[in-house]
Structure formats: structure tokens, C-alpha cells
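For reference, the chain that follows is the form predicted alone, supplied as C-alpha cells.
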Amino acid sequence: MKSTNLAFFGLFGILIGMLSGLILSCAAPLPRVALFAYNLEDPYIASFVSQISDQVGNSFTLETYDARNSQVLQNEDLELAVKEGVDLLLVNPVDRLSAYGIIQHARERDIPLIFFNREPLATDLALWDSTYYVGAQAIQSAVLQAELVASLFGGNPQSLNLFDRNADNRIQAILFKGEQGHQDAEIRTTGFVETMTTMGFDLEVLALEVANWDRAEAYDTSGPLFANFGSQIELVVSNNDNMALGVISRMRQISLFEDTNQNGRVDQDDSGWIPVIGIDGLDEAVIQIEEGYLYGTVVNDSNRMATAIAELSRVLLGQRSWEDFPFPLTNEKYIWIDYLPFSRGLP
């Protein structure tokens, strides 16, 4: 008797463990979701996405498309992405007026689409109801930029401190812009320089340069900014962190830092430091906040982006619902996360 009931339940415990795996083997997979990023050399974008993936953790399967910065390209991921059978479009696009064609293709399949980094037009985001955008507004960044300017030289316009060096009262600067017509790089210029005359500074803009948000361009076209001006220059304001420490590299080459005070940073009252600003912050440009070289940064908050994503991601494929949803939604498309100054002093 005793041998048969083992016999029962190792017979039972067979098959309880083959109907485990059949259970199993039926269960529904996870939703898969296509991330397109317009350019994943670009550092910001990387970590960003990367940051994604990591809020994503095992909701769902994260499948990630590089444009490199070509729109025909992305494209062309889109349809294969379409065509093989997505839940979710998560799409950082290389250029804001192609969201049109990604919309109208995205409704005809059902799919729900995340926008984020680049902004589409409102008209474009109003064509279905299951768009959204997440990201920043364009111009808080550039009035941070001004804020922290105007910090700097002391806060009063009819009184600039010893940072105008020609004593003047006048803050001569060189710009740089992320590129030409892009939404951001438009409203961060024209932004920052909008603001700094509101707030009553005296902004003398010695050269405005494209550099596409690329570091090596920056540090090329600064070359002969600072040979044409010299010590004229008394400010560089960047749309983003990484055009700055391509400048920032060049202002190294011509020895424009010098640690005078052989405490081993550069500090703000050592001969020819001149500030230098941006916006994202990234790692490295915290780092250079820290050895003095970059004088501040608007951090794009990234993180706080990608757990939005995610969690809005999350709302969209049925895991969870909007009532739980925890970031508040303007217009019923778009969730706007703050940017933030960052400079040595700050927290």
C-alpha cells in the first residue's frame, strides 16, 4: 500500500508539473514596444533612452531603433516595426514635421504613440486621440539660462560686477545653436536673449554659430570665434552640454583656464576664466561644473522623463490605469516635466 501511494504521487507530482508548463507555455507574452530615437550618438539622447529602458525593467519588451540622425531611415524602421506588429510607438523623431505621416500610419494600425524629446505641432498631436508627448517646455530652459547669467554678474543691469571686463555695462557673448530652424534651438536662442533684455541686461551679441549639438563642431567653429575676439568675449551661452564642452575643450587648447590661485580647479576669480553655459545636464558636464571649467547647465530631467514614458506606457498597454497614473496630463496630451538650474552653489 505505502509503495502504491508513492507511486500515486509521484504520478500526481508529474503531472501537476507538466500542467504547470503547459500553463506556461500558454501564457501571453509581454506587449512589445518599438523606441526610435533620432540619434543615438548624441549622449543625451543615449542616456535617455537608456534611462527608459531601465524604468521599463520586465513591463514589457523594449525594442530600440537608431536613425542616426536620418529621417528616411527612421522611417523605414517605423514600417518594419508597423508591419511585424507592435503595441506601443515610442519615438523621439529626427525631424518634429514628420509626425504628421507617423501619426496617420500609427491610427490606421490602432497603435498608441509616445512622443518625447522633440516636440510635434499641436495640430499634429490633436489628429488622434492616443498621441501623446512627453518632454519640456523650451522656453523654461532659457529663461534658467538668464537667471543664472544674470546671477552671475551680479543681478543688477545698471550695475554689472567685475565679470564685465571692459566695464562697459555690457555682457558680450557668443551663442551657439543646437540647429538651425529646430524648434528648441530656435525658442533656447532667441529665449535666452528675449530674456536677459526683459530683466533690463545689456546683451551685445558678438556671434551666433550652428553647431547642430555636436561637441567636435563646436570645438571647430569656436576656433576662430575666439582668435576674432579675443578678450572681448565675456560669455558662451549653449543650447545644450555637449556643444559647451566642445568649446570648452577648445578654450583648454588656447590655455583660456588657467589655475592661478594653484588651489587645483579653476575658479571664477582666476585670470581669463570666462563662463560658460548649457543645457541638459549631463554627467560630464556636472563634473566640469565641479573642476570649474562649465559655470552651469539646465538640467533636462531625463529621468523623471523616462518614468513618465514608462508609466504612461504602462496606462496605454492595459497594466495599469489612469487613475494610478501619477504625473498630471495638460490638454490630455502632453506631460511636461520642469527643467532645473544646475551650477556650483546650487543644489
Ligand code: GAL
The other form holds:
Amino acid sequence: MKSTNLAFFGLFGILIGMLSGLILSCAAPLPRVALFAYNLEDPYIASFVSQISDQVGNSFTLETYDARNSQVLQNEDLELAVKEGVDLLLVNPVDRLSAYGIIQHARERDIPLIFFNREPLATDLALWDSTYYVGAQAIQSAVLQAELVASLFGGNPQSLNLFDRNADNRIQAILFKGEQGHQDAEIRTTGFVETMTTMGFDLEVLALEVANWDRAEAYDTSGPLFANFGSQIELVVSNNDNMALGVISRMRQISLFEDTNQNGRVDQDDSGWIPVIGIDGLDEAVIQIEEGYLYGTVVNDSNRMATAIAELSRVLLGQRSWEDFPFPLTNEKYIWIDYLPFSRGLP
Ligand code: GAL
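Given the form predicted alone above, what does the protein look like in the form predicted together with beta-D-galactopyranose (GAL)?
Let's see the whole complex now, leading with the same chain.
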């Protein structure tokens, strides 16, 4: 090619580049989405929020607000975002009953809403069409937890295996509950006990502690329980992994885990090993399952929920249509994501 031609194409290329830059800078700005987390110190929520932000990619800008467990603070942040006229609100409420006011407020400015993790009352969600909930059905996690426990104790309620350490055919357990009144905490606790009973197991609850989803609280409150009940305890059931990890730290501190068979690791083949079971599937929990301290967990699939939230956001922002929407929408409001059991040996 002659050099004059080369120069021409070079110049042409530069011109095209400048033009597209100009068009881009004139293009409409990206939609603005505001996300409100109840508390980013909660490791499940922190990882959930970062998964949402990963899934969103460059579809819209995402501003995250941390309410640090204060509904008052969350209301202030919400008010500001609504005033500024953001295009969509993603809300993990501190108190699920606050949803009523939040929805009324958003509706006045016609800003659609997606709630997640803490489910508002159905009557509140019904207040306005552009309101959705993405989450999981707590009862499913309770049933899966009970099934993991049943299989660990041999599956036959009439004849428990050696994990029934005092061989009385009953399972002596201590339970750690999340926040009082929180839907997941209430349903997981009663659901676990009821499912065990329905399956025919004789569960003796030695103690039920409320530890507010929190690791340090579970560590603190479990100390006196191990001191009082000692070797009577055959099972620790927790409403989430974070509290289970707190209890495990306590158990390690008082030397409840010992490699009695000297195979170089702690596991359920060691005599005196006490099973601990959680819910969520935190990365740290998976590591402790591999290491043998945590028996199992039930994955509260935030990764899939994050995908659902990102896809639903795109629909509500007019970036995609409902056609081929990859998640079933129940009652035009709910996207339900399944829990999954996870323990060593399970995929
Ligand atoms: C639950 C989760 C808990 C805690 C709680 C906060 O679904 O299992 O670990 O994060 O949500 O609302």
C-alpha cells in the first residue's frame, strides 16, 4: 500500500475514534442503583453484597449504604437516595416491618424496589406492583439441617449409632438462634426441632441461646453451656455458620477437639468428637468442614440470589425484557432460591 493511502486510513481511524468518544460522552449516563445493607459486619451479608456488585458489572452504578444495624440510619440513607432520584432501590431492611414505610416512600417517586435477605410481610409487598423479594424459604434450611443430623446419627431413630454417646437413644443438643423475631431465626429453630420429631428422633434440647447471628456472642454464651452440660452435649445446631464458628472457637479453646486416633487431623472418627452444624456456606465454614471441626452446613445460596437480583434489576431498569427471564417469578413478586446441603462427602 502506498504511503499516501496509509496516511489517509490513519487519519480516518483517528477521526472515527474521536467521533465515537464524542457519542459516548453524550450518551445517557448509567442508571443509578442504591443498595441498603442491614449490617456489613455480618460476614454473610458482606459477601452477598460483594457478589451483587460483581454480578452487576457495568450495567449500572451501584452505591452501597451500611445501616450498621440501625433502622434509623437506614431510613435516613433511604430518604436521601429517594430525594436524589435514584432509579432503583435494593433493600436488606434492618427491621422487616419497616418495609411498609419504605414502599410508600418509593412509590411516591415511582422508584422500584427489590428487597432481599429479610422478607417483608406479604401485605406490605402487595402495596405496590413494582416491589419484589429475592430470598430463600427458611423452612427448607431447617429440614436440610435435620436431614444432615439424621444421617450422621445413622438414619434410624430407633437405634442411633455411636454419636449417641450415652446410648440412651436420644440426641442431647444445644441450639444457637439468630436474632429474636427474625424470620429465618424463628423458622430455622422451630423447623429443625419439629422436623427431627416428625422423622421420629428423640431430640433433647439442653439449652437454646440467642446469639444474634454473631460469632463473638456465640463464643461468649457457649462457655457456660459447655461448663454446665459438659459431656452430655452430643450435638450443636446453629442458625448460621458465623455463630457455629464462634462455638467451634470455644470448643477448641477448651480442648474439645482431639485427634484421638492420631491420624493427623480432627475428624468424626476421633472419640468424643461433637458435631456442629450451621447454615450459609461461608468460605470459612467450608474450610472448617474440610478440617473436620464443622460437620456440615446448608448453603444459603447468595451467589444465585445475587444473579437473580442483578437480572431483575436489569428488567426494572428497562435493560432487558421479561422474555427468557432465567428465574421463575412466584405471585409476580418472589424469586425463591433453593438451599443446598453441604458436608464432607457430599458434592
Ligand atoms: C440469614 C443468614 C444469617 C444472617 C441473616 C441476616 O439469612 O443466614 O447468617 O446473615 O440472614 O439477616
